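First, one chain by itself in structure tokens, the form predicted on its own.
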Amino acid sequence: MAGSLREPKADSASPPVPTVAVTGGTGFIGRVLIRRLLQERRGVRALVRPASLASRFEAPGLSWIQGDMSCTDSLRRLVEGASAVIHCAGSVRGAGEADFFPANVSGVEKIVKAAGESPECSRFLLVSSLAARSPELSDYASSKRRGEEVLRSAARELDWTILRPPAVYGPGDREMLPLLQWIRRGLVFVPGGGDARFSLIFVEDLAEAVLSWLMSGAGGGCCFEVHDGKTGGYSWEEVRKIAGDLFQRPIHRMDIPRGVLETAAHVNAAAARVIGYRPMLTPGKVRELCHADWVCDNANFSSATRWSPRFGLREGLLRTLG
């Protein structure tokens, strides 16, 4: 049954503490994210599948709720007396549309309509992913470009913003860990032809990012990028260069030829359907993957914001494998 599984006590002689929902709490970003906010003495209220009740942890200020995104009640409970929303919970693998669609859009449309019907609630923060800028590419950055127009269209009264990172890395993260490790051991894989740019974001700079978008009040009705700071993103060389001047050591280059990819991912997706699982590896990500431009422009978030990142690849690194 959902419910609440933690209030914290009330002081009468200390003044209300700002309270803040969010999604996506036991995942990598947001548990770095409810860190940061509980540090700056906001009250945190956030949200927890069923599933994932063993992954969530104890701090003063910090309350759960027991539930998903499909249900309405947990969704009310989470966001009441809470100023503001920040909705981190996603998706990000499936094997086609309908394993995107109840987290990534129809989830979107449940929390947006909560926070619009509660009266403290007056801003809404979507973590989204710089894959919505190329909604063509894959089933999941469809799912995030739909997520998107559902907050624009649903938020009426809402002060709302959308936060669009691209890739983030660091310490607990699951997705990229492999790719980092293999790294360290001196051998990096590069995917299609290699020509490829891109951003990247180490985790406690995205947490800093939300923070200030919160602290500034700044941002209602825009979209935005964020990274590290590198202007003109990585290459696959950059990359190799970078570990191998942290770590010491020759850092080997290995090309995956694009079919060799997708006839993987085909493989990957078919036995998927077969045994009911997940997949990360999909024709739609070897598309993502081998996409030629992945670059992000800070300027706009930076100025309404004046957040600045603080890692770039070599001090993320670092932090993550060190």
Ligand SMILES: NC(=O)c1ccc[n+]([C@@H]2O[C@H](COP(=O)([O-])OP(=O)(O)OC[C@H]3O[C@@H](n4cnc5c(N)ncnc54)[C@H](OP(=O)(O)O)[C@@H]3O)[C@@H](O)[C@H]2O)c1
Second form
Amino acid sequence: MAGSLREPKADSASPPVPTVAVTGGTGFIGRVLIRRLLQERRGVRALVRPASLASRFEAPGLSWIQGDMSCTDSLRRLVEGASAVIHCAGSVRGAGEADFFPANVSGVEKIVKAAGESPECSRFLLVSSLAARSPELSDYASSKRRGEEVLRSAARELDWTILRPPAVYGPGDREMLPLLQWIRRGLVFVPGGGDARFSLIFVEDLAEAVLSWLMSGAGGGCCFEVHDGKTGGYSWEEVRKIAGDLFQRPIHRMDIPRGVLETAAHVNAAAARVIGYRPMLTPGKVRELCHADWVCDNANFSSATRWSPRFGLREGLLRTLG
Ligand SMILES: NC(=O)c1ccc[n+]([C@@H]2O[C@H](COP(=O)([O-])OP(=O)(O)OC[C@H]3O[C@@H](n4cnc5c(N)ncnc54)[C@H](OP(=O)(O)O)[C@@H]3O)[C@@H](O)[C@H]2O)c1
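Moving on from the form predicted on its own, kindly provide the form predicted together with the ligand as a structure.
Shown next: the complete complex, the earlier chain at its head.
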């Protein structure tokens, strides 16, 4: 398949809905987001990298544009005629800036420019990360913060919004699934063995949050945090109790000393450089995992959009692990 695939067919019985341009639609979050937009009968035009054509899915109202975040021409075609852009693509694993910055920083610059040049496009949502709050921790975190800064300075005529989710989980997630599966088997691994607190969000609630942003017209140069409604976040002890109650079995806590994680991360990063893959566990990721405070606050986003989350950790685990 080259170029774009089928545009959505207008339903003669209902007024045409403006198309939304989406990046990251072959990924964990973007896939759920696109399905939710389509359920609301939104036309969706999504970006797919040539190497990921097999990950794309077909649905009425959905069309794909081939290209990546470095390809200005593809980004122009992606946003052309769209009323809003939801930029969800991002590089989430890697050994250094070179793995994160092209997608998470230069990519933002390019798509903001394309959106700004498209007369129909007035709104832009950047799916950033709570990690952007602490850019000193890792190359991933600093790339997400730099991406936000690029948006703030380049958006000009666009009505832009930044959304900072905490850790996102749900069916289809590759990163957190092994940890959740271990919890069901009765072991909760605690990175660094500390008493961190963290917010979480179930992927369907995040998709609903993005839809609320789209429908409400909220934003206007704001940066919002979103979580699953657990004020003050979770401790590992609370996770252990919730899972124990859900799976009706004892869940044991296993502390992984920070030194062990750091050693594993250094070995993994070195192997990645030699063999040539993008590692998830790196020294930067260890600093993120051992960070004491990943708690965020829903209040501003909820009052701006009237969104409220539906799935707490118990329900989310049930839906993720079945
Ligand atoms: N998952 C979380 O816990 C979490 C938490 C906070 C924020 N976020 C943010 O949410 C977004 C989506 O994350 P995810 O968990 O869904 O990650 P994911 O499953 O790895 O999906 C990433 C998506 O971005 C695309 N992408 C990556 N680099 C690209 C490039 N250079 N050009 C075009 N597309 C590119 C990927 O395309 P391919 O399929 O071709 O690889 C994929 O569609 C990211 O921006 C991430 O920073 C995630």
